[in-house]
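In structure tokens, the next block holds one chain alone, the form predicted alone.
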Amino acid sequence: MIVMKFGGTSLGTPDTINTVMEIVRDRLADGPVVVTSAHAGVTNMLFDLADCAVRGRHDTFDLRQIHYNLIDPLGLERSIIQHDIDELEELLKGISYVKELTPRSLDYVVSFGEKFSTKIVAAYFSRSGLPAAAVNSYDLGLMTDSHFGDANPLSRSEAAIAENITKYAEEVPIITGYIAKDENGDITTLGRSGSDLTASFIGAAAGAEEIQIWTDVDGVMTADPNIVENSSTISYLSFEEASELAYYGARVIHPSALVPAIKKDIPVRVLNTYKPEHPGTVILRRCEETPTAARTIVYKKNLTLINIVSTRMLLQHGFMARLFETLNSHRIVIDMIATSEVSVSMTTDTRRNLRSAVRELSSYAEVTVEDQKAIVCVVGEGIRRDHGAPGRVFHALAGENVNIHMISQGATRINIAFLVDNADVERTIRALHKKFFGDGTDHDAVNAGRKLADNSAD
């Protein structure tokens, strides 16, 4: 069995939906299980509809048209989503009456995107002679905690998923990504790009041979091809490398999605829906190191730098505990952190509750905040053995006159991360790519890391 997750851009037009159907048909011998996101642009539209409903407006005309523009050319009946449309309109009407939008209600609203897409995709598959069934992930057994907007799957869901997935031996299950239910029966969402996590969790629970993330790129690249024209696809990554690059900004896979696969030692393959013949990038438990120190260069923009200074830190215990308790109470997620005797610097992309968190921090420390920052990270297993890698990084940046605000290298020593201004990202990436890969990418060096001879199963 393989789990195949298709994102919104892969389901954005009638033609791409047909392409997805052909891709799945070609892999029937592998026992495909399909996980879908909402159609392109729909999740954002649902967030906007929820916001409008609070202000007394709840018109779903544009939402319906997006889906009808898919349904009609595919030769399907509009009635396949009518029940969900009616339910959504009633929900929005209720929100407009009370003029209040709770996190639970918001998750309920945005869940309809995946419900629409699974029904449309399953109906088209079946119409094309490929029997399929639309399945809500929570009906399959996926259960989460009650952290609405960013819920976490519960491990005890695995047994139910493993049992229920066997019911679809005669048809392809088309499963809702991104959404689930908590123990109270309320709909939850797994956060943005949470469909990756859905696919990974289901694949791990069901013992899949491979988890495939189908996107609009050829896999993981040595750098963002929009910045570096001669960047190339990386054939293999270790789980550790992939976790680092996902955390620091790679947009082809959700950072949390790797965790279930890592635990069960299941390969994750990143593929291009528009070039299904391309082998993409395979993420494995571990790979051989490449001759080059770096495997890829990633970045994450639009971060906020928080600087905290307090003499109370000096030779005192408990200060850091208090600091993190404050961040936790306001649900502030930290990306990178650096400390000295009397100061702490950290970055976050969290916007909600940031002001209130800064106010509380300011009650016991001096706090400054700087916006428009970006983390740039050089990732590669080879950094462990290449003691000259940090020097080459900083030599490249000095040549471009780039100012560095923070530096971090974790104990695993497979990444070198640093903070720069948003405006310096592109020239930083180009300079680093040239330093580590040359003017023309060394494809053999980049792709030398391969599956180890005994990758657990052999």
Ligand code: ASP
The other form holds:
Amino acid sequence: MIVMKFGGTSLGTPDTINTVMEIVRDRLADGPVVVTSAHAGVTNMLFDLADCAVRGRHDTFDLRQIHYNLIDPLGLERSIIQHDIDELEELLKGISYVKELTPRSLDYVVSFGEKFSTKIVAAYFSRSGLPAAAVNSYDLGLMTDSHFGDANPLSRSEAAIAENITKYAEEVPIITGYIAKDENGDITTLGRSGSDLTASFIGAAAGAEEIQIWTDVDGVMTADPNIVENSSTISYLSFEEASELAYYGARVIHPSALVPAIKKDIPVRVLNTYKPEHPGTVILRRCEETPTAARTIVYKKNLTLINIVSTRMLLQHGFMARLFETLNSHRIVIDMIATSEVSVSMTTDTRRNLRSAVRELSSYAEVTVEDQKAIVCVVGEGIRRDHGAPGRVFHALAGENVNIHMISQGATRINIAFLVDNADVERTIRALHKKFFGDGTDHDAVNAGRKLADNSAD
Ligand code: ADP
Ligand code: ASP
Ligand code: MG
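Form predicted together with the named molecule, following the form predicted alone:
Let's see the whole complex now, leading with the same chain.
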């Protein structure tokens, strides 16, 4: 069995939905289980609708239109999503009456994107002679904790998923990514881009041979191809390298998505829906050491830098513990941290609760906050051996006049990360890519000498 996850970019038009159907049909012999995201742009639209509803307005015209623009040319009946549309409208009306939007009701609103997409995809597959069934992940057994907006799948849901998935021998299950339910039966979401995690969790639970992430680029590349035109596809990545690059923002994989695959040692392959014959990137437990220090350069924009200076002269005993207690109680997730004798700097992309966290921190420290920052990170197992890598980073940036606010190299020493202004990201990445990968036209050099270590061997 294989799990095939198709992102919103792969489901944006009738043509791409047809391509997805052909890709799945060509792999029927592998026993495909499909996980889908919402159609491109829909989740953002649902967040906006929730926002409008809380301010007293609700209008689903544009949302319906996006879906009808897919349903009509695909020759499907509009009625396949009517029940969900009605339910969503009731919900938005309720929110607009009470003018209150809790994290729980927000998850409920944004969950409709995946409910629509699974119904449209399953109906189109079936109409094309490929019997398929739309399945809500929670009906399959996927259960999470109750951290609305960022929920974690519970490992005890694995057994139910493994059992229920066997019921789909005659039809291809088209499963909702991103959404689940908690123990109380309330809808939860797994965080933005969470369909990757759904696919990996279901794949691990069901003992899939491979988890495939189908997207709009040729796999994981040496840099975001939207920034560096001549970036190259990386054929093989270790789980460790891939976890770092996902954590530091290479949108192509959700940061937690690899965890279930790592636990069960299942290869994850990143593939291009628009070029299905391209082998993409395979992420495995272990790959041989690379000849190049760096494998990829990733970035994460729109971070906030929090500088905290202890009001006592030194960071006295217990200060750090108190700091983390405050951040934890407000559910602020920290990406990067640097300390000196009297100060601590850290970055976060958490918006919710940030103001209240800063207020509490200010009661025992001096706090300043700077927005519009970005982490840029060079990732590669070869960095461990290459003592000159940090020097090359600085050399590349020296001529670019980029202001570096923070630097960090993790204990595993497979990344060098630094904080710059949002506005400097593009030229920082282009300069680093040139330094580490040349002009990028020698695509074979990126993977040269890299042999795949036997994934099943230790
Ligand atoms: P999907 O809708 O399929 O989930 P995403 O937009 O979440 O697609 O992820 C794919 C995008 O990730 C690509 O279009 C690309 O712009 C971006 N990306 C960022 N860094 C990388 C990288 N190193 N390699 C490949 N893609 C990257
Ligand atoms: N539709 C969700 C989002 O836009 C989940 C996903 O795409 O994976 O974040
Ligand atoms: Mg994605």
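Predicted model only: the values in this text are computed from it and were never measured. Positions refer to the first chain, counted from 1. Just so we're on the same page, rigid core means the largest C-alpha set that superposes within 1.5 Å between forms.
Colleague: Rigid-core fit: what Cα movement does R55 have between the two forms, in Å to one decimal?
Modeller: Residue shift at the C-alpha: 2.8 Å.
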